[in-house]
Structure formats: C-alpha cells, structure tokens
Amino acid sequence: MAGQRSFARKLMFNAFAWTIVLVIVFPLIWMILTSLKPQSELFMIPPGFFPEQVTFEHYWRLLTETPFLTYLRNSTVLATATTLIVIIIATLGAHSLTRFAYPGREFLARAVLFTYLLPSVVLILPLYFLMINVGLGNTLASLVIAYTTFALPYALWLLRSFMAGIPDDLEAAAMVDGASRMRAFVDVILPQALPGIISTALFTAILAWNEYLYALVLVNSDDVRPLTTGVMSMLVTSFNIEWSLLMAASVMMSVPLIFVFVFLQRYLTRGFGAGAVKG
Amino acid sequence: MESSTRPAPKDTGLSPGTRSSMLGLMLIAPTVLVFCAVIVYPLISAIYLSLFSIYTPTMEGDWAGLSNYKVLIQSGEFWRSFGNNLVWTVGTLTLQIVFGILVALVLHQNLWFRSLARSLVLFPYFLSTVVAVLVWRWLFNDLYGVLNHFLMWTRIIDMPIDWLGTMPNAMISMILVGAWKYFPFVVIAVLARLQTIPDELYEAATIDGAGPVARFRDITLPQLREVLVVIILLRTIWDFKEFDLIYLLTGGGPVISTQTLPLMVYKEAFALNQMGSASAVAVMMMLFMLVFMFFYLRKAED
C-alpha cells in the first residue's frame, strides 16, 4: 500500500533526523544529568544514564559555599551595562549612517565592518596598559569599556542593516507634517526599528555574558570576576575536580540563554538574518 | 527636506542640507569617539608596542626597532603556532561546513517537531565557550568520561583514549569541539538561503528525471554558492582568531602542539612577560588575517 510505504519512509527519515539532533544535544543532556547525580554515582563503571537518586545538593552548595552569586551579579551588571551603553550609541550611529549624507559616511561604515572582524587579542595588550594607567585596573568598568570594542561594531553593523530596511517615505511623511528630524526619529524610526533593537540588544547581552578573554586579562579578584572566569577558577583551584558541581554551574550559567530561546527566539533568528546572511 | 511650518531656524546662515549633515555628524560623534578611544588608539598602540622590548609587570621597556619581528621570523615556535593555527582553522571549518550543510538539508525537510529540532541544534552556538569546554572535558575524561565508556562498550576501542593529553588526539578533539560549537552558524545561514530557492527548479528537474543527488549537485549547491562564500570567509576569520575554546580545552598543550597564534600572544604577554614580542605576534597575526578581511569587505560591498 502506497500510504503505508510513504508513512514508513517518513518514520525512517524522522528517526534519522532526530538521531542527529539528539547526538548534537547529547553533551547538554549529559551536563544536566550529571548535575543531578550524587558524587558517588559519577564514578560508577559503567556510568548509569539517569541518576539513580536525583539530588540538588550541588546547586545548593554552589549558591551557599562558592562565590557563584558574586560572579552572577558581576555578569549581570556587565551584560546590562554593556548592552545599554552600546545600544544607545549604536542606535544613534546607525540612524546617522542610514539616513544622513555627509562626507566620510561610507568610510565609517566600512571601518565599522573592519573593526567587527578585528581580533580581541590585538587590542587587549594596549587596553591592559590603558586601564592600569587610568586607574581602572581590576574593575567592572574596565570590562564594560573593553566589551564595547567588540559589542559596538557588532551592534552598529546589525542595526545598520535593520534600519536600512525602514522605508524613507515614513520619515519624510512625518516631516511634512511639521515634525523636526529628531522628532521623526523618535516617533517614526524608533518604533519601526524596535524589533531590530531588541534583537541587537539580545545578541550584545549574550556576547557580554559569554566573554572570556578580556575578563581573564583585566580582572583578577573574586569580587569583580564574571561567571566565565569565575567558574573556570573553581576548576583550577579545586584539589580534585568536582564535576557535578561544575556541571551545576554550567547549567546555571545557561539558564538566561534557555529563557531567551524559549521566549525570544524569533528575535534571535531575525538578528541572524540581518547580520550574518546578508553580510 | 525641512518643512516651512517649522519655526525658522536660528539664523546660522547654513542651508538645510548642511544643517542636516551636521545633525548626522552629531549622531555619529559618540560612535567615532568611542571607536577612537577603544579601537583606533589601541590598534596603533599595539603596532607601536611591538617596536619595544617591554617587561609586562613594570610596563617599562626599551626601543627595540624591528628586532622583535626578526626574532619571531626565525623562531620555530612562531611558525609552529602558525601551522597549528592553519590545521585548526582548516580542520574545524571543513567539518562545520560539511556538517552544517547536511543538518540544514535535514532540517529543511518536513520533520516532526521541526521548530524544536531547530532550536536544539542552534543551542551550542549561543552557549558560553566556558560551558561548552567544561562539558566536553567531562565527556573526554579518561577514567570516568562517558565517551570512552561508550566506545569501549561498543568495542570500537579496547583501551581508554587520552583525548586531550597526547597528539594527534588533542588537535582532533579540539577540531571536533570547535565544529560542534560553531556549525549551527552554517546551519542557520544555509537554511535561510534554502528557503528562498524556488520549488519550480526542483519540480522541473524531477520531471527531467534528475535523482536526489543530481538535484543537490545541479540546483542546491549552485544556489548556495554565494552564501557559502560569505560563510567561509567569516568563519575563517573567526576560527583563525579563536582563543577561548583552545585555551580552555588544551591550553595549547601537550607542550605547544595545539598552540595557535592567539594563545602565543597571551603566553608571551602574561606568562613570559614579554609585552613587546607579544604585540609583534599579534600584529603578524593581524597581517595574515587582513587577506581574508579584505576579501570579506569586498564581498560585503556588493
């Protein structure tokens, strides 16, 4: 029967496709399962797949016995501050690059793209000196400043392609009605650009949340460390590596990301379309 | 563009066009200022630093001219790191592209719970590198890692493998983890392009008797060409300058077998305290990258 044959083919294809998907996410499933196992179960040979006994002790220890909450606070402050500053500057800048004519505009646009590709490792050495010389060594502020080096070109580039997609007539119509250019920007362009601004803000926040190299070089004490270097220092300082504790930390670090994926995913895909594919 | 009902501009004697471009300049001014302070100045400064011999902790040093570069070009470690950088970039990029196209083709089909499958596949890309590396180091653990247990259980190997401590295993592991982390970028870009290929092309080919392989070769691949060029350029640049993943996974070891140029910059600057020669490595690395950046900029112009 043709119907049965095509159903069998569909079933086979789905089994094949979902096997691939599960292999890809297996490391993440394993991370969650490990974080829920008592320490003793980690060293079973062969390892069991599901925990025999589900425990939340690692999460509890993470919150009470390690500086995890301090790292979490620092990462939150960093991601928020970087995103706010970068979005404000980049929105104005992208508006200027897409709606105004002045000499040097094309050069600036090209410079933005160039800096977007620049390796952090080149900028980090002078920035390290600069931060120490201006007295910002080992502070969260130094990290916010350093994060703008990659976040601003990135945000500008994304926002520029979003805002280039807003039709010129809208702004012109608003100005015929007597609004000034800045009013037209606030009343017409900004609401139109809002989905793009949200996408860009999400990407910027994720970049700042995940950043490692600047945090490694510019800060070196627990009270200013963000999660990335903080959690790694837990790995380095412990005498024997407590994998279930580290997996619990990894899960906790990924919670904001899971939130974004569940509730705000359309903004992520939109950002990808603008920034990466159209290039 | 200015409307006549607006209160007349204060008599500046400037034409509306000039006033408009002045507003444009004012809006871009914060960007330009920040760019100069945190990007242009450090960039020039990095080149300048590379001409000195500087001791990192005291930040003091002497003029060295081009001697940092001369030492580098004659040093085996520099070329070894450059070679490692090429192996890593080519290896991980190839896997990302092949696997990315394959998964994109699968996710383009009518799949049960397709949007869930897509979200799950994208996840590694947005994950912090620290998390990715921690998870993989646990999977790679030689005694209790699930990877060795699985391979021994299926009789593929009969002794546990040291994934990160020996060569060529360390390089292979690194390339695999890099591919896992970054292939979703290829998936997203290719998927977006696949959705714009007109169905008629496939229908016509099917009528002409073309099988799935022929359709992929004669329709899909040529249609993907443009986007693949952009993806390859971007990912070459990003993979070439990768620091976090390599530093955290192998630290460049064993010894310097997986050390790439970004890791060498970090080591020179903060482990060996040679800020000057670290800058020289960074500048050299940027020169290599400029080739790809130039091509990408040209592509982006179109």
Second form
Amino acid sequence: MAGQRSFARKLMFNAFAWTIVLVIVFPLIWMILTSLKPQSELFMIPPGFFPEQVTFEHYWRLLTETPFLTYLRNSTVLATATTLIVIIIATLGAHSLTRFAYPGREFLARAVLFTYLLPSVVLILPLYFLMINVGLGNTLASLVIAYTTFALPYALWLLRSFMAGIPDDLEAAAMVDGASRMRAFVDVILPQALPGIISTALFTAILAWNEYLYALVLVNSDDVRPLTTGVMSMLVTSFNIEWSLLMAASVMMSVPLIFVFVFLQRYLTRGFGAGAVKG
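Take the protein just shown as the form predicted together with its partner chain and give its structure as the form predicted alone.
Just the single chain follows, nothing else.
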C-alpha cells in the first residue's frame, strides 16, 4: 500500500508539473503555429490549432519588406554593449567590495541594492533631459547608458554575493607565489567567478533585449529603434494589426534568447542561486 501511495503521489506531481509547463509553453507554441499559417487561416471560426497549409511567406515578407533587420542589428548592439559595460564595471566593483576594507564599504553595498529597488520608471525624465543636454538624444548610446543605470546595481550585488564565496586564501596564495594583485584577480578570481559572471551577463542581455519603456521614450527614429519598439510601431497601428507578421517577428525575437538560455542554463541557475543565499 505504501508503494502504491508513493507511486500515486509521484504520478499526481508529474501530471501537475506537466500541466504547468504546458500552460506556460502554450503561448509560444501558438505563436509559432500562427506564424506558419496563411493569412486566410488566421481568422477562421472555429480557429484551427495546426495550420492546414504551412507557409513561410510571413518570414520572407518580414525580412524583405520591413526594416526588421535594422531593428535586429540595433537590439544586438544594445544588448552586447550594455552587457560588456555592466560586466566589466560590476566584476571590478564586486571584487573591491569583497576584497578591500575601507570606510563605508557595507553602506555602499546596501546603497547599490537599494538603487536597484528604485522603480526605473522614475528615472525616465531625468535621463531624457540629461541625454538631450549632452547631445546624445535619439541615439543608441543613450539607450546603452539608460540600460546600464538599472542593470548595473543588480549585477554588482549578484557578483558581490558570488565572489564572497571564493576563499581569500586562493588569491593570497597566488600573491605569495609572486603574482601581482591584478594577475591573481585574472588567474584565480575570474575562473572561480565564471558561473556568476555568465549568469549576470545573461540577466543583463535579456534585460537589454526585452526593454520597451526606455526605448519608447529615448529614441524615435527607425535607424536607432530596437526590436521591441520597432516591431510595435511597424506592425501595430490605430487602424490595423499585422497579426501574421507580428507572430513571425515575435518568433524571431524569441529565438536568440531561447538559444542562449538553453545552452547556458546551468550557469544561470548556479549564479542566481549563489546570489540568493550569500551576501
């Protein structure tokens, strides 16, 4: 009887878990299937789940008749530049907060966390006027700076928590053997902190790739719009919504993040777990 009850509990748990997974994945599956349907099947009543005729026309139109590739380039530049800047500053800052003793160190660390808790929406107008005054209005550089302001505090706190778990003796042993502080940092600390660095980089890249509000306010030209605002302005208007192209664009926007997440998932889990339990 005990074995039967254990089997029943496992069966119920698996059924519940798969139900949750299907509910979460269903919008993505529907998006993919809709992007493969001809225009005539989009508004059928009752709607069909699978396309009666598979077509890639929407993807071809998206790539040849719209500035989608320009938006894709802009988002790639934004995500890459923001991630590099945040990782470089956060890695050096986290090392400083965990390895050097100076007045106000703990206050500074907590102030960084409180900065992250501040709603990013309250910084839109100050950042907008600042970018206009320094001549960076309507540029990709303004978005990189804006994204860095709210990605850096969390990245710094996460890497600080991760580096706090690296024993001081490793760095001290390298310096006793003749390595400089920078050499010990590069050869000893960075390899140990690599999972945290990768998970932080993923967090920053996803944040920069998906951000909408700042991109909507700070840029208004097709030449510098990222995917989030570019696709919406191109395919969603007051009079019409290009559902077929919108679904195709959504699929193509999701593929890079899914690809990166699948291959680096274990680093993301390890890095977030370290940031949650240490500090």
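Positions refer to the first chain, counted from 1. We call the rigid core the largest set of C-alpha positions that still match within 1.5 Å between the two forms. A quick note: this is a predicted structure, and the numbers were derived from the prediction, not measured.
Core-superposed comparison between these two forms: the Cα of residue 259 travels less than 2 Å.
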